[in-house]
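The chain below stands alone, shown as C-alpha coordinates; this is the form predicted alone.
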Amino acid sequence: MSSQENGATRPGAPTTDRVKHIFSTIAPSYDMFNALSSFGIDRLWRRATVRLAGPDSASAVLDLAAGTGDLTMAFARLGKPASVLSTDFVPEMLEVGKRKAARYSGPTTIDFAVVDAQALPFGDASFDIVTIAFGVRNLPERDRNFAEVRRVLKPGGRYVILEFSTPALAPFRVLYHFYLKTVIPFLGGLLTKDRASFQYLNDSIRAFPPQAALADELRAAGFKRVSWRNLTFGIVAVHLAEA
(Lines of atoms letter the chains of each structure in order from A and count residues from 1; the text may use other names and numbers.)
(Lines give C-alpha, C1' and ligand atoms only; values in the text may rest on other atoms or scores of the structure.)
Protein backbone atom coordinates (compact mmCIF):
# COMPACT_ATOMS: atom_id res chain seq x y z
CA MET A 1 0.00 0.00 0.00
CA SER A 2 1.25 3.47 -0.84
CA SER A 3 2.33 5.58 2.12
CA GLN A 4 0.77 8.55 0.40
CA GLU A 5 -2.63 6.89 0.73
CA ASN A 6 -2.33 6.94 4.51
CA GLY A 7 -0.63 10.30 4.93
CA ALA A 8 3.00 10.54 3.95
CA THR A 9 3.91 12.80 6.88
CA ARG A 10 3.02 10.29 9.60
CA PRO A 11 5.97 8.94 11.64
CA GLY A 12 7.84 6.24 9.74
CA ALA A 13 6.06 6.86 6.44
CA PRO A 14 8.57 6.69 3.59
CA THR A 15 8.65 9.26 0.82
CA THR A 16 11.15 9.45 -2.01
CA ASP A 17 12.64 12.77 -0.88
CA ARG A 18 12.79 11.75 2.78
CA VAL A 19 14.53 8.43 2.10
CA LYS A 20 16.99 9.88 -0.42
CA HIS A 21 17.96 12.69 1.96
CA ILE A 22 18.45 10.36 4.91
CA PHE A 23 20.60 7.80 3.17
CA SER A 24 22.69 10.25 1.17
CA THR A 25 23.48 12.00 4.45
CA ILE A 26 24.34 8.93 6.54
CA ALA A 27 26.15 6.91 3.83
CA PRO A 28 29.69 7.46 5.23
CA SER A 29 28.69 6.22 8.72
CA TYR A 30 26.07 3.66 7.75
CA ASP A 31 28.24 0.54 8.06
CA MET A 32 29.60 1.55 11.45
CA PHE A 33 26.09 2.26 12.69
CA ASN A 34 24.87 -1.15 11.51
CA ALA A 35 27.73 -2.98 13.22
CA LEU A 36 27.34 -1.13 16.51
CA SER A 37 23.55 -1.09 16.68
CA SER A 38 23.22 -4.82 15.90
CA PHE A 39 26.30 -5.87 17.92
CA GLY A 40 27.65 -7.38 14.71
CA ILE A 41 24.72 -9.79 14.29
CA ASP A 42 23.80 -8.14 10.98
CA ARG A 43 26.55 -10.20 9.33
CA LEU A 44 24.86 -13.42 10.48
CA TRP A 45 21.52 -12.19 9.14
CA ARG A 46 23.01 -11.66 5.70
CA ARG A 47 24.68 -15.07 5.78
CA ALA A 48 21.32 -16.66 6.57
CA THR A 49 19.70 -14.71 3.75
CA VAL A 50 22.20 -16.00 1.20
CA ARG A 51 21.74 -19.55 2.45
CA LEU A 52 17.94 -19.33 2.25
CA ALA A 53 18.08 -17.76 -1.23
CA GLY A 54 20.00 -20.79 -2.48
CA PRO A 55 21.96 -19.36 -5.43
CA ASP A 56 24.08 -21.58 -7.64
CA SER A 57 26.96 -20.85 -9.99
CA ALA A 58 24.56 -20.00 -12.83
CA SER A 59 22.29 -17.63 -10.88
CA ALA A 60 21.77 -14.03 -11.92
CA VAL A 61 21.02 -12.00 -8.78
CA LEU A 62 19.51 -8.52 -8.57
CA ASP A 63 20.10 -6.78 -5.23
CA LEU A 64 17.63 -3.92 -4.72
CA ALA A 65 18.12 -1.05 -2.26
CA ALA A 66 21.60 -2.52 -1.88
CA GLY A 67 22.93 0.47 0.02
CA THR A 68 26.61 0.06 0.82
CA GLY A 69 26.68 -3.41 -0.73
CA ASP A 70 26.94 -5.70 2.28
CA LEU A 71 24.35 -8.18 1.00
CA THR A 72 25.79 -7.94 -2.51
CA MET A 73 29.21 -8.90 -1.17
CA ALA A 74 27.76 -11.68 1.00
CA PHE A 75 26.19 -13.21 -2.10
CA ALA A 76 29.45 -12.94 -4.03
CA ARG A 77 31.60 -14.42 -1.27
CA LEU A 78 29.23 -17.07 0.10
CA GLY A 79 26.73 -17.89 -2.64
CA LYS A 80 29.08 -17.44 -5.61
CA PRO A 81 26.37 -16.83 -8.22
CA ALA A 82 27.29 -15.99 -11.80
CA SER A 83 26.47 -12.31 -11.27
CA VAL A 84 25.10 -9.78 -8.81
CA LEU A 85 23.73 -6.44 -9.96
CA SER A 86 23.86 -4.12 -6.95
CA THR A 87 21.33 -1.29 -7.21
CA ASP A 88 20.12 1.63 -5.14
CA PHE A 89 18.56 5.00 -5.89
CA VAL A 90 21.04 6.80 -3.60
CA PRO A 91 24.38 7.08 -5.46
CA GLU A 92 26.29 7.98 -2.29
CA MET A 93 25.46 4.57 -0.81
CA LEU A 94 26.53 2.72 -3.95
CA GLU A 95 29.89 4.49 -3.96
CA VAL A 96 30.70 2.78 -0.66
CA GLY A 97 29.67 -0.56 -2.15
CA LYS A 98 31.88 -0.04 -5.18
CA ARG A 99 34.92 0.35 -2.95
CA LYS A 100 34.11 -2.97 -1.28
CA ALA A 101 33.67 -4.71 -4.64
CA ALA A 102 37.03 -3.38 -5.82
CA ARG A 103 38.67 -5.55 -3.14
CA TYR A 104 36.76 -8.69 -4.18
CA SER A 105 38.48 -11.51 -6.04
CA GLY A 106 36.21 -14.38 -6.99
CA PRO A 107 34.04 -15.93 -9.69
CA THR A 108 31.02 -13.62 -9.35
CA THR A 109 30.65 -10.62 -11.65
CA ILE A 110 29.54 -7.58 -9.64
CA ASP A 111 28.03 -4.52 -11.30
CA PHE A 112 26.34 -1.40 -9.95
CA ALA A 113 23.47 0.78 -11.16
CA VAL A 114 21.38 3.63 -9.80
CA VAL A 115 17.87 2.18 -9.89
CA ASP A 116 14.51 2.89 -8.26
CA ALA A 117 13.22 -0.43 -6.88
CA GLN A 118 9.68 0.62 -7.83
CA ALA A 119 10.48 1.09 -11.55
CA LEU A 120 13.02 -1.48 -12.73
CA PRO A 121 14.69 -0.79 -16.10
CA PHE A 122 15.17 -4.48 -16.92
CA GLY A 123 13.48 -6.88 -19.29
CA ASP A 124 10.97 -9.49 -18.26
CA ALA A 125 12.33 -12.73 -16.78
CA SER A 126 15.89 -11.38 -16.41
CA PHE A 127 16.89 -12.68 -12.97
CA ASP A 128 16.86 -15.91 -10.99
CA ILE A 129 16.90 -14.21 -7.59
CA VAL A 130 15.92 -10.71 -6.49
CA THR A 131 16.91 -9.57 -3.01
CA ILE A 132 16.29 -6.58 -0.81
CA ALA A 133 17.75 -6.10 2.68
CA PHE A 134 16.35 -3.48 5.06
CA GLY A 135 14.97 -1.56 2.11
CA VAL A 136 11.43 -2.69 1.43
CA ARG A 137 10.06 -0.73 4.37
CA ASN A 138 11.55 2.44 2.82
CA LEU A 139 9.58 2.06 -0.41
CA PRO A 140 6.63 4.47 -0.64
CA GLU A 141 4.72 1.96 -2.78
CA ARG A 142 5.55 -1.66 -1.99
CA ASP A 143 2.89 -2.91 -4.40
CA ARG A 144 4.76 -1.32 -7.33
CA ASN A 145 7.95 -2.99 -6.20
CA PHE A 146 6.26 -6.38 -5.88
CA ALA A 147 4.79 -6.11 -9.39
CA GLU A 148 8.14 -5.10 -10.86
CA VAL A 149 10.00 -7.89 -9.09
CA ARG A 150 7.53 -10.49 -10.37
CA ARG A 151 8.02 -9.13 -13.87
CA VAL A 152 11.82 -9.32 -13.89
CA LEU A 153 12.05 -12.72 -12.15
CA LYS A 154 12.26 -15.83 -14.27
CA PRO A 155 9.42 -18.33 -13.75
CA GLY A 156 10.09 -20.02 -10.44
CA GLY A 157 12.59 -17.31 -9.45
CA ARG A 158 12.76 -16.17 -5.84
CA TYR A 159 12.19 -12.83 -4.16
CA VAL A 160 14.14 -12.76 -0.89
CA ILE A 161 13.36 -10.00 1.63
CA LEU A 162 15.48 -9.42 4.73
CA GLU A 163 13.75 -6.89 6.94
CA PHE A 164 13.21 -5.82 10.53
CA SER A 165 10.08 -7.43 11.86
CA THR A 166 8.05 -8.14 15.00
CA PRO A 167 9.47 -10.33 17.79
CA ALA A 168 7.01 -13.04 18.75
CA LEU A 169 7.60 -12.98 22.53
CA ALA A 170 5.87 -10.05 24.23
CA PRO A 171 8.53 -9.34 26.91
CA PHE A 172 11.30 -9.35 24.32
CA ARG A 173 9.17 -7.19 22.02
CA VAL A 174 8.82 -4.54 24.77
CA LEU A 175 12.58 -4.45 25.33
CA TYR A 176 13.22 -4.31 21.59
CA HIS A 177 10.85 -1.38 21.06
CA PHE A 178 12.46 0.47 23.97
CA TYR A 179 15.84 -0.09 22.32
CA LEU A 180 14.53 1.21 18.99
CA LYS A 181 12.99 4.29 20.59
CA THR A 182 15.96 5.32 22.73
CA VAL A 183 19.26 3.72 21.73
CA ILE A 184 18.94 3.83 17.93
CA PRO A 185 18.33 7.61 17.64
CA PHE A 186 20.99 8.31 20.29
CA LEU A 187 23.63 6.15 18.62
CA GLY A 188 22.77 7.39 15.14
CA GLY A 189 22.90 11.00 16.29
CA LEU A 190 26.25 10.40 17.97
CA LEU A 191 27.78 8.95 14.80
CA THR A 192 26.25 11.27 12.22
CA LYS A 193 24.93 14.35 14.07
CA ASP A 194 21.60 13.56 12.39
CA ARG A 195 19.38 12.18 15.15
CA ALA A 196 16.18 12.95 13.21
CA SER A 197 17.09 10.51 10.43
CA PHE A 198 17.52 7.71 12.92
CA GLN A 199 14.26 8.61 14.62
CA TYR A 200 12.66 8.02 11.21
CA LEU A 201 14.37 4.61 10.99
CA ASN A 202 12.95 3.69 14.39
CA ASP A 203 9.48 4.85 13.35
CA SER A 204 9.66 3.01 10.02
CA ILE A 205 10.48 -0.27 11.78
CA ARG A 206 7.59 0.18 14.21
CA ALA A 207 5.20 1.00 11.34
CA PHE A 208 6.21 -1.95 9.14
CA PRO A 209 3.80 -4.90 8.89
CA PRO A 210 4.55 -8.01 10.95
CA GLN A 211 5.60 -11.26 9.32
CA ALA A 212 2.19 -12.70 8.44
CA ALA A 213 0.88 -9.39 7.09
CA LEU A 214 3.87 -8.96 4.78
CA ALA A 215 3.40 -12.54 3.58
CA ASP A 216 -0.24 -11.71 2.79
CA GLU A 217 0.88 -8.68 0.75
CA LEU A 218 3.23 -10.88 -1.27
CA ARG A 219 0.49 -13.44 -1.95
CA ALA A 220 -1.90 -10.65 -2.97
CA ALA A 221 0.77 -9.47 -5.44
CA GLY A 222 0.73 -12.88 -7.10
CA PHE A 223 3.74 -14.58 -5.51
CA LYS A 224 3.58 -18.30 -4.71
CA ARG A 225 5.07 -20.46 -1.98
CA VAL A 226 5.44 -17.52 0.37
CA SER A 227 7.16 -18.28 3.67
CA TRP A 228 9.38 -16.62 6.23
CA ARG A 229 12.12 -17.48 8.68
CA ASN A 230 12.53 -15.51 11.92
CA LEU A 231 16.07 -14.63 12.97
CA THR A 232 17.16 -13.48 16.44
CA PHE A 233 13.73 -14.03 18.01
CA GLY A 234 11.99 -12.21 15.15
CA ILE A 235 13.94 -8.95 15.31
CA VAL A 236 14.36 -9.61 11.60
CA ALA A 237 12.72 -12.05 9.23
CA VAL A 238 13.64 -13.41 5.83
CA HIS A 239 10.62 -13.71 3.55
CA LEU A 240 10.83 -16.01 0.52
CA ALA A 241 8.39 -15.75 -2.37
CA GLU A 242 8.35 -17.47 -5.75
CA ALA A 243 7.34 -15.85 -9.02
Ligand SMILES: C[S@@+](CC[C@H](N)C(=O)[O-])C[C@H]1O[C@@H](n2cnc3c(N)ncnc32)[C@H](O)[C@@H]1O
Given for the second form:
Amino acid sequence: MSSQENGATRPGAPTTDRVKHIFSTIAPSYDMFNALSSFGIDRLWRRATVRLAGPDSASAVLDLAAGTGDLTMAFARLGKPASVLSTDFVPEMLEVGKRKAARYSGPTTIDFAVVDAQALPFGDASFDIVTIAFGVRNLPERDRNFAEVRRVLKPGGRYVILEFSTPALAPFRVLYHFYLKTVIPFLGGLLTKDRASFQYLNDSIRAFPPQAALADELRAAGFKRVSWRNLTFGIVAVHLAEA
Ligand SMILES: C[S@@+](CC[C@H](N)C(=O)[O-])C[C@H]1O[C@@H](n2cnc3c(N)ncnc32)[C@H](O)[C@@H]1O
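Could you present the same protein in the form predicted together with the ligand, rather than the form predicted alone shown above?
What follows is the entire complex, opening with the chain shown before.
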Protein backbone atom coordinates (compact mmCIF):
# COMPACT_ATOMS: atom_id res chain seq x y z
CA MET A 1 0.00 0.00 0.00
CA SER A 2 3.04 2.26 0.07
CA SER A 3 2.87 4.93 -2.64
CA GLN A 4 6.51 4.49 -3.52
CA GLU A 5 6.95 1.17 -5.23
CA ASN A 6 10.03 0.14 -7.22
CA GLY A 7 11.60 3.46 -6.28
CA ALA A 8 9.15 5.43 -8.46
CA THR A 9 6.31 7.69 -7.39
CA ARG A 10 3.06 7.12 -9.30
CA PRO A 11 1.09 10.19 -10.50
CA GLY A 12 -1.28 11.24 -7.72
CA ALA A 13 0.68 9.24 -5.15
CA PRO A 14 1.33 11.29 -2.02
CA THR A 15 4.77 11.87 -0.55
CA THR A 16 5.15 13.55 2.82
CA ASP A 17 7.24 16.45 1.49
CA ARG A 18 4.89 17.15 -1.41
CA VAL A 19 1.78 17.07 0.81
CA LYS A 20 3.34 19.32 3.48
CA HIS A 21 4.47 21.79 0.81
CA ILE A 22 1.03 21.90 -0.82
CA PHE A 23 -0.94 22.51 2.35
CA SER A 24 1.43 24.99 3.97
CA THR A 25 1.25 27.01 0.71
CA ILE A 26 -2.51 26.90 0.20
CA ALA A 27 -3.59 27.27 3.87
CA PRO A 28 -4.81 30.91 3.53
CA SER A 29 -6.94 30.13 0.43
CA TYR A 30 -8.01 26.59 1.33
CA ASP A 31 -11.52 27.43 2.60
CA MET A 32 -12.28 29.68 -0.36
CA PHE A 33 -11.11 27.00 -2.80
CA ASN A 34 -13.29 24.37 -1.10
CA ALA A 35 -16.40 26.52 -1.17
CA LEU A 36 -15.95 27.53 -4.83
CA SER A 37 -14.90 24.14 -6.18
CA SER A 38 -17.71 22.21 -4.50
CA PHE A 39 -20.35 24.96 -4.85
CA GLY A 40 -20.61 24.91 -1.05
CA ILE A 41 -21.70 21.26 -0.96
CA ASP A 42 -18.63 20.36 1.14
CA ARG A 43 -20.45 21.77 4.17
CA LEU A 44 -23.33 19.32 3.64
CA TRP A 45 -20.85 16.44 3.27
CA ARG A 46 -19.26 17.28 6.63
CA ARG A 47 -22.66 17.54 8.32
CA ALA A 48 -23.66 14.15 6.91
CA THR A 49 -20.39 12.75 8.24
CA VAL A 50 -21.14 13.99 11.76
CA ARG A 51 -24.63 12.49 11.62
CA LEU A 52 -23.28 9.13 10.44
CA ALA A 53 -20.56 9.17 13.12
CA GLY A 54 -23.30 9.66 15.72
CA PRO A 55 -21.39 11.13 18.68
CA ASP A 56 -23.11 11.60 22.03
CA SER A 57 -22.43 14.16 24.74
CA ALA A 58 -19.76 11.91 26.32
CA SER A 59 -17.83 11.14 23.14
CA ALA A 60 -14.12 11.90 22.79
CA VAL A 61 -13.46 12.62 19.10
CA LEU A 62 -10.08 12.74 17.34
CA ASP A 63 -10.11 14.60 14.00
CA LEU A 64 -7.08 13.64 11.90
CA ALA A 65 -5.73 15.73 8.99
CA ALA A 66 -8.22 18.31 10.25
CA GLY A 67 -6.76 21.11 8.13
CA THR A 68 -8.60 24.38 8.72
CA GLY A 69 -10.99 22.64 11.12
CA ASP A 70 -14.25 22.51 9.19
CA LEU A 71 -15.09 18.95 10.27
CA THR A 72 -13.91 19.72 13.80
CA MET A 73 -16.33 22.67 13.92
CA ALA A 74 -19.17 20.64 12.36
CA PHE A 75 -18.72 18.10 15.18
CA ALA A 76 -18.75 20.82 17.83
CA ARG A 77 -21.81 22.60 16.39
CA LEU A 78 -23.90 19.63 15.29
CA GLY A 79 -22.75 16.55 17.20
CA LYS A 80 -21.81 18.33 20.44
CA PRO A 81 -19.47 15.59 21.77
CA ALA A 82 -17.57 16.13 25.03
CA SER A 83 -14.35 16.93 23.14
CA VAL A 84 -12.76 17.18 19.72
CA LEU A 85 -9.01 17.08 19.31
CA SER A 86 -8.25 18.73 15.98
CA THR A 87 -4.92 17.54 14.52
CA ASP A 88 -2.86 18.02 11.38
CA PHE A 89 0.83 17.88 10.50
CA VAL A 90 0.79 21.35 8.87
CA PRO A 91 0.64 24.03 11.60
CA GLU A 92 -0.43 26.73 9.08
CA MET A 93 -3.67 24.82 8.44
CA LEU A 94 -4.38 24.38 12.17
CA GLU A 95 -3.88 28.13 12.76
CA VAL A 96 -6.94 28.84 10.57
CA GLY A 97 -8.93 26.27 12.56
CA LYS A 98 -7.89 27.86 15.85
CA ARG A 99 -9.42 31.17 14.75
CA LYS A 100 -12.73 29.41 14.01
CA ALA A 101 -12.70 27.63 17.38
CA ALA A 102 -12.08 30.95 19.16
CA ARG A 103 -15.52 32.09 17.93
CA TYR A 104 -17.27 28.91 19.17
CA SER A 105 -19.36 28.89 22.29
CA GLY A 106 -20.90 25.54 23.10
CA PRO A 107 -20.49 22.46 25.23
CA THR A 108 -17.63 20.82 23.29
CA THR A 109 -14.02 21.26 24.35
CA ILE A 110 -11.88 21.87 21.24
CA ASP A 111 -8.12 21.41 21.35
CA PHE A 112 -5.43 21.43 18.67
CA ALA A 113 -2.23 19.46 18.17
CA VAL A 114 0.34 18.98 15.43
CA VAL A 115 0.15 15.25 14.75
CA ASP A 116 1.11 12.95 11.88
CA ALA A 117 -1.87 10.72 11.12
CA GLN A 118 0.50 7.79 10.55
CA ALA A 119 2.09 7.91 14.03
CA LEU A 120 -0.40 8.86 16.73
CA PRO A 121 1.07 10.07 20.05
CA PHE A 122 -1.88 8.77 22.10
CA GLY A 123 -2.41 5.83 24.40
CA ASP A 124 -4.39 2.74 23.42
CA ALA A 125 -8.20 3.01 23.60
CA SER A 126 -8.26 6.80 24.03
CA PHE A 127 -11.10 7.86 21.68
CA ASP A 128 -14.71 6.91 20.90
CA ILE A 129 -14.60 8.28 17.35
CA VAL A 130 -11.71 9.01 15.01
CA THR A 131 -12.46 10.98 11.85
CA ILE A 132 -10.55 12.03 8.77
CA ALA A 133 -12.02 14.20 6.00
CA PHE A 134 -10.26 14.45 2.64
CA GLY A 135 -7.05 13.40 4.37
CA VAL A 136 -6.67 9.64 4.01
CA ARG A 137 -6.00 10.08 0.28
CA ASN A 138 -2.88 12.07 1.17
CA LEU A 139 -1.29 9.41 3.37
CA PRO A 140 1.64 7.58 1.77
CA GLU A 141 0.96 4.52 3.96
CA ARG A 142 -2.73 4.05 4.72
CA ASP A 143 -2.06 0.74 6.47
CA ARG A 144 0.05 2.51 9.12
CA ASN A 145 -2.79 4.96 9.70
CA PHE A 146 -5.37 2.16 9.94
CA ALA A 147 -3.28 0.26 12.51
CA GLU A 148 -2.75 3.41 14.58
CA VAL A 149 -6.43 4.37 14.50
CA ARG A 150 -7.49 0.86 15.60
CA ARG A 151 -5.04 1.10 18.47
CA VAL A 152 -6.26 4.49 19.79
CA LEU A 153 -9.97 3.68 19.39
CA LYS A 154 -11.83 2.19 22.34
CA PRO A 155 -13.29 -1.27 21.62
CA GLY A 156 -16.42 -0.69 19.51
CA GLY A 157 -15.25 2.85 18.64
CA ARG A 158 -15.67 4.05 15.06
CA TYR A 159 -13.31 5.25 12.35
CA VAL A 160 -15.20 7.60 10.05
CA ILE A 161 -13.60 8.47 6.71
CA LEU A 162 -14.97 11.17 4.40
CA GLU A 163 -13.19 11.05 1.06
CA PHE A 164 -13.60 11.64 -2.66
CA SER A 165 -14.68 8.41 -4.26
CA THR A 166 -15.97 6.90 -7.50
CA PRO A 167 -19.40 7.96 -8.82
CA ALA A 168 -21.46 4.88 -9.64
CA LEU A 169 -23.05 6.12 -12.91
CA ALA A 170 -20.65 6.06 -15.89
CA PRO A 171 -21.85 9.28 -17.66
CA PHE A 172 -21.68 11.19 -14.40
CA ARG A 173 -18.22 9.73 -13.73
CA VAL A 174 -16.95 10.99 -17.12
CA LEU A 175 -18.35 14.47 -16.47
CA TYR A 176 -16.85 14.54 -13.00
CA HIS A 177 -13.39 13.48 -14.20
CA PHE A 178 -13.52 16.19 -16.88
CA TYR A 179 -14.35 18.71 -14.14
CA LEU A 180 -11.43 17.45 -12.01
CA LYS A 181 -9.02 17.67 -14.92
CA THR A 182 -9.95 21.15 -16.11
CA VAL A 183 -11.80 23.27 -13.54
CA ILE A 184 -9.91 22.23 -10.40
CA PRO A 185 -6.35 23.09 -11.61
CA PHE A 186 -7.70 26.30 -13.20
CA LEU A 187 -9.49 27.45 -10.04
CA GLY A 188 -6.60 26.38 -7.81
CA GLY A 189 -4.09 28.19 -10.03
CA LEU A 190 -6.22 31.32 -9.94
CA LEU A 191 -6.51 31.36 -6.14
CA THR A 192 -3.02 30.25 -5.18
CA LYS A 193 -0.81 30.66 -8.29
CA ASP A 194 0.13 27.04 -7.64
CA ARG A 195 -1.58 25.09 -10.43
CA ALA A 196 0.71 22.08 -10.00
CA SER A 197 -0.63 21.38 -6.51
CA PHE A 198 -4.13 21.20 -7.86
CA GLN A 199 -3.05 18.94 -10.67
CA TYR A 200 -1.81 16.65 -7.90
CA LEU A 201 -5.22 16.93 -6.22
CA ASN A 202 -6.90 15.76 -9.41
CA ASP A 203 -4.44 12.88 -9.85
CA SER A 204 -4.74 11.81 -6.22
CA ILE A 205 -8.54 11.59 -6.45
CA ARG A 206 -8.32 9.43 -9.55
CA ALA A 207 -5.63 7.21 -7.99
CA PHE A 208 -7.66 6.58 -4.81
CA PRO A 209 -9.42 3.18 -4.45
CA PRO A 210 -13.17 3.04 -5.08
CA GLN A 211 -15.64 2.40 -2.25
CA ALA A 212 -15.56 -1.42 -2.13
CA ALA A 213 -11.74 -1.57 -2.37
CA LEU A 214 -11.30 0.88 0.50
CA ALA A 215 -13.77 -1.17 2.56
CA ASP A 216 -11.66 -4.29 1.83
CA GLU A 217 -8.52 -2.46 3.01
CA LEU A 218 -10.25 -1.53 6.26
CA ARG A 219 -11.37 -5.15 6.82
CA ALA A 220 -7.86 -6.39 6.06
CA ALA A 221 -6.58 -3.96 8.71
CA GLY A 222 -8.84 -5.67 11.27
CA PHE A 223 -11.82 -3.29 11.37
CA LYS A 224 -15.29 -4.84 11.78
CA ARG A 225 -18.75 -3.89 10.51
CA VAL A 226 -17.32 -1.87 7.63
CA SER A 227 -19.89 0.01 5.54
CA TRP A 228 -20.11 3.14 3.43
CA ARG A 229 -22.61 5.72 2.35
CA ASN A 230 -22.33 7.52 -1.00
CA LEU A 231 -23.04 11.26 -1.02
CA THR A 232 -23.77 13.32 -4.16
CA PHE A 233 -23.91 10.22 -6.43
CA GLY A 234 -20.66 8.85 -5.01
CA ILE A 235 -18.46 11.91 -5.66
CA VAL A 236 -17.64 11.41 -2.01
CA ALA A 237 -18.29 8.49 0.34
CA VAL A 238 -18.32 8.15 4.10
CA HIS A 239 -16.80 4.87 5.28
CA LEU A 240 -17.61 3.62 8.78
CA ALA A 241 -15.48 0.97 10.45
CA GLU A 242 -15.56 -0.41 13.99
CA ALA A 243 -12.47 -1.18 16.07
C1 LIG B 1 -7.63 18.31 1.83
S2 LIG B 1 -7.13 18.78 3.44
C3 LIG B 1 -8.52 18.34 4.41
C4 LIG B 1 -8.71 19.21 5.60
C5 LIG B 1 -9.98 19.02 6.38
N6 LIG B 1 -10.06 17.71 6.99
C7 LIG B 1 -11.21 19.31 5.57
O8 LIG B 1 -12.13 18.53 5.60
O9 LIG B 1 -11.26 20.35 4.92
C10 LIG B 1 -5.96 17.54 3.83
C11 LIG B 1 -5.20 17.79 5.10
O12 LIG B 1 -4.50 16.62 5.44
C13 LIG B 1 -3.31 17.00 6.07
N14 LIG B 1 -2.41 15.85 6.07
C15 LIG B 1 -1.93 15.19 5.00
N16 LIG B 1 -1.14 14.18 5.39
C17 LIG B 1 -1.12 14.19 6.73
C18 LIG B 1 -0.49 13.39 7.71
N19 LIG B 1 0.31 12.37 7.39
N20 LIG B 1 -0.72 13.67 9.01
C21 LIG B 1 -1.51 14.71 9.35
N22 LIG B 1 -2.12 15.52 8.47
C23 LIG B 1 -1.93 15.26 7.17
C24 LIG B 1 -2.84 18.19 5.27
O25 LIG B 1 -1.89 18.97 5.95
C26 LIG B 1 -4.18 18.91 5.03
O27 LIG B 1 -4.41 19.86 6.03
